[in-house]
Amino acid sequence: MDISGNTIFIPGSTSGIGLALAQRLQAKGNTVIIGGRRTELLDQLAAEHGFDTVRIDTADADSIRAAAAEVIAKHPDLNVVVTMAGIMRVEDWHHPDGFLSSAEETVTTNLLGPIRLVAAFIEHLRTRPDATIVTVSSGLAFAPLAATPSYNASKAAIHMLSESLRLQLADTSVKVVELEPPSVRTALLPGQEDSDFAMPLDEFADEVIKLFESQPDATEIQVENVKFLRYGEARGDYEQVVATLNAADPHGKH
């Protein structure tokens, strides 16, 4: 994806790392949408940053089929969506009151939504001669975090997902970019802003821009930190890295 020059919708940015994101992109000449639940909030980053806003809920399909029509009304030129939004519960599975509802929760927005956004949007995307869809997967689609087994497994799907479409999308002028982050500072779980297990927000974003701007072909983005995650199986050393992972985090802060 290139860097910059790029009309781009990232829904779930109105805190954390979409929102560190989108003030780097629009910084690098990119047109940014954002997109939230709070219509307070996106007014407030709307006069803060002059981002254009359109309220989205990532978890009814309703909301998504209005916005992204909202967004192409606007913005026919848009050729970048970043489907950000997602949860993260810590889930007790040993009875159902300990995880079902959270975990239905978390498969509608950290799976079925993505699905839904591709779903409203890759119409007008094959429509542009350079469009890109950036999903947005974790360190724990490839090591799993014992207290939140929902989210790992919709991060999970999440990858293969992308690998999929991008096998799909290769006839057409759609490409498909997995940001994948580590643990990072924000407000994800309780406690994770303060976590020494996180990477810092700031720097996490900087990373990210910096490797969109010298791999504009990469297929996945992956900042150092997530390096540990990301190739423990090919590695062979696997089990050391579901070992560590759990001992630094075992409350679940990431």
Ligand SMILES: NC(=O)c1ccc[n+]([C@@H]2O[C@H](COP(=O)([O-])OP(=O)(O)OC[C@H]3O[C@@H](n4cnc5c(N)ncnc54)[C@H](OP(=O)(O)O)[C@@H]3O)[C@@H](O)[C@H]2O)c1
Contents of the next structure:
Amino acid sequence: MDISGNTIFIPGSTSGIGLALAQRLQAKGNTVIIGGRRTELLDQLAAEHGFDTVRIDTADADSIRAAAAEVIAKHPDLNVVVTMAGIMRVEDWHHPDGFLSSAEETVTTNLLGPIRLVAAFIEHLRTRPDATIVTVSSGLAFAPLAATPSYNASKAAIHMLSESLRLQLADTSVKVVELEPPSVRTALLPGQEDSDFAMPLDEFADEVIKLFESQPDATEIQVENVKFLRYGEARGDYEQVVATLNAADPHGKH
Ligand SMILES: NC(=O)c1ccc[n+]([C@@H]2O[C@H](COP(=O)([O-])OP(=O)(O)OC[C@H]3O[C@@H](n4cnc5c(N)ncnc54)[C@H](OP(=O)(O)O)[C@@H]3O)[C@@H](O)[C@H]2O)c1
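Output block for the form predicted in complex with the named molecule, input the form predicted alone:
What follows is the whole complex; the chain from before opens it.
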């Protein structure tokens, strides 16, 4: 993906990684439309940064369809969609009360959401000469954190969905790029914004932009910190990676 001159919609950019990338992509000469459920925050970010905004709940099929129609009508040049919205919940799978509703919510937001977003935008993106779908998986797609089974599974599914779509859409103008963040200091989990284990948000977002710039044909965006999780199996130290990940995790002790 070229780093400038795009019109980019990021559902899930009212905070965290989405917002940090929205600011940097706008500064690089892209038109950025931010989306999320928190309308007050959308209004505030529009006033502060000049983003166009769209209210969207990616756990709701009707909201996705309505938001897509609005974005495409206002921005016919739209050529990039980043399926950023996601949630992460600590679960206890010893009893259904400890996980079932969380698991359903996680799959709806983290997997069905991106699937529905692709469905809502694919016909439009195919009309653009140079289009990109950016999916967002995680280092946890490649090594499991014991505390968050549904999250890990949803992100592993996003990895394989990205791989599959890239193959199937190879005969179109639409590229598929998977962003694979490591642990980053955001509000994704309680306490994560102050975690020593997680990467500072600005440092992560700067490295991502540099990778987009230096590797315009990359299919996976991997900052250095994610490679420990991403390549454990290929290196042959997967079991050690899983042990280290879970020993370091404060959420694994519930
Ligand atoms: N931080 C990490 O360590 C890390 C690591 C790997 C992957 N990721 C992935 O990065 C993405 C962004 O997470 P983050 O760390 O930046 O966390 P965050 O600060 O909590 O941001 C999550 C974003 O998703 C939006 N969102 C959540 N549910 C939504 C829904 N139903 N509809 C619309 N928007 C929704 C939120 O907006 P509203 O609340 O306004 O709707 C918010 O903008 C997620 O997919 C996450 O899984 C994060």
